[in-house]
Amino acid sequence: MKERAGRVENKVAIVTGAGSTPGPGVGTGKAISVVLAREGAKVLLVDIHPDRAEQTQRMIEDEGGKAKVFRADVTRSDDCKAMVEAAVDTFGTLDILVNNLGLASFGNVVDLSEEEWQRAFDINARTVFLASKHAIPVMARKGSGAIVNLSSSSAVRAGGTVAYSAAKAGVIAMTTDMAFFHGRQGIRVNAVIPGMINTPIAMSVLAAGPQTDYVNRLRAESNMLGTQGDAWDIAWATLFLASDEARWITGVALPVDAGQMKLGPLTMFNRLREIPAPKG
């Protein structure tokens, strides 16, 4: 029997934010990079913290995959241009771009500073704009490519993160617009909308103790499956959208949230009120 090739065999991918925030678990950038490499892609691991990306590289290379670390601040156009050039110089081309970078900011329009508003847009939306700006011409010249942008369920749900929510909603809008303008160049553009997944950066806002367990139970019960997802769930969805299996899918914002966004408020309220709050 002929051995089955990987789902992105011999493809070249860039993943931004490819390192993982220190802490238990795995971040989305690391998980996406590892899954793409496992399925045959050569991956340029882009991060402003190269030491974090090097951990991802070691994991990939220990499994026999190919990856290279590239330090870049993807809020800067010159760095994004250099990032794309590095992928082409190192691996020969560019087939896949995963715009993974994101950082939450808390506050409403009254409380949030103008600086925090701008920072949220720089990290969550500007990075998608600049990375895509420099990647698309390379893909267009060869007549094929796939871009996957990571948004958030906060883009379509209230949660006290006005700047983050607005920026991630902008990512969905950019996804639709890029899919329209570049589809005839053979480039597909889709987004993934993660739900309440368990990652180091998500858990970093919670102190260890009964409150952490309580919040994790709330997060798990706020969807249809009653479990928490993790970065690997996001990685498998990203792999599918980046692969030729999704060759006729573009302009889509795919929720990976165990049905959370489909639950009505009464259903969610009845489930959550059954969980006793910690004492003290």
Ligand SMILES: NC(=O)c1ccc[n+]([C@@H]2O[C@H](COP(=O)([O-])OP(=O)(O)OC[C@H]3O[C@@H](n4cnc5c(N)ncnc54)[C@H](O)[C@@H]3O)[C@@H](O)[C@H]2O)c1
Contents of the next structure:
Amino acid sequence: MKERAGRVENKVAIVTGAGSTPGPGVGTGKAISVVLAREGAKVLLVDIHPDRAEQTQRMIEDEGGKAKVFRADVTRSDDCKAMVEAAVDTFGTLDILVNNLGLASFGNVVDLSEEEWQRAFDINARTVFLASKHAIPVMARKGSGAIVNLSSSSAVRAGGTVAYSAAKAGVIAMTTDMAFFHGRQGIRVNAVIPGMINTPIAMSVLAAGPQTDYVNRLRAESNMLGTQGDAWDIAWATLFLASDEARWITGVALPVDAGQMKLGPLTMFNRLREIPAPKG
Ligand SMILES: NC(=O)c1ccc[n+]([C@@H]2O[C@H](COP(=O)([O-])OP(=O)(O)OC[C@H]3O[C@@H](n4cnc5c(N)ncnc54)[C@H](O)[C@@H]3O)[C@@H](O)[C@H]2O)c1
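Having seen the form predicted alone, the form predicted in complex with this ligand:
Full complex below, order starting with the chain above.
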């Protein structure tokens, strides 16, 4: 069993999208769930693919932590209601909600179909709305709770993902308003803005094929630290915001990106042009 600091000891957490898209590495939902459990939380692992969440559960239980898988489509209100009820029935209460679920889609307003636009908002913004809608009354009744919403750097600078960017910008806006409305009920609401991190889904889209090493180098060099981040970096930031250590922090959107979003075009250009492009 891993040694625990107990930073969220005995808290009950829901993590949406707690499985991980298959591939090398781990997604943020899986890493967040493992880190919360490692620090003492009991975690309801919510995913539309229960087999993926079961892998997260195995990892948690191998370390001596507590978790339960709950199958739900978080775009559906009745599933979100059932998910909150399952957390309370299984673990007795609800202290932490991590709205991790999200999925990028690419394209501009001309190319994008109306269905793709709607889908981006369903997956990335509606899920935050619905999960929070059902979780907040439980937290309000006990007078405490912490919600962490996952946004994206695409929300604040061009990502080539117009619908995803708009939905993730909406998540930041929702975070501020939710923090305002529910602060007096003892509920804190914050967001994490992941930069370009290594996750199975990101690597399958951005670094597939023979240019993998080159693309990885570009990704690492395009931030201030010159290193790649991964889902564990997002998990540690989420843990902090979810824990009582952040008791006086609400309404913020914390970039976890090694300073990438603060880099100007000239500094970025000078860094990247030193990297030799592969031949052919
Ligand atoms: N990966 C990145 O580089 C990156 C960058 C910025 C932001 N983010 C954000 O981080 C979050 C997680 O991304 P990831 O790449 O780690 O995820 P992931 O694709 O590895 O995992 C997402 C999980 O959500 C589940 N899921 C999909 N639709 C669902 C639904 N309707 N209901 C319930 N579960 C569903 C999937 O089965 C999967 O297990 C997202 O909000 C994403 O936008 C990721």
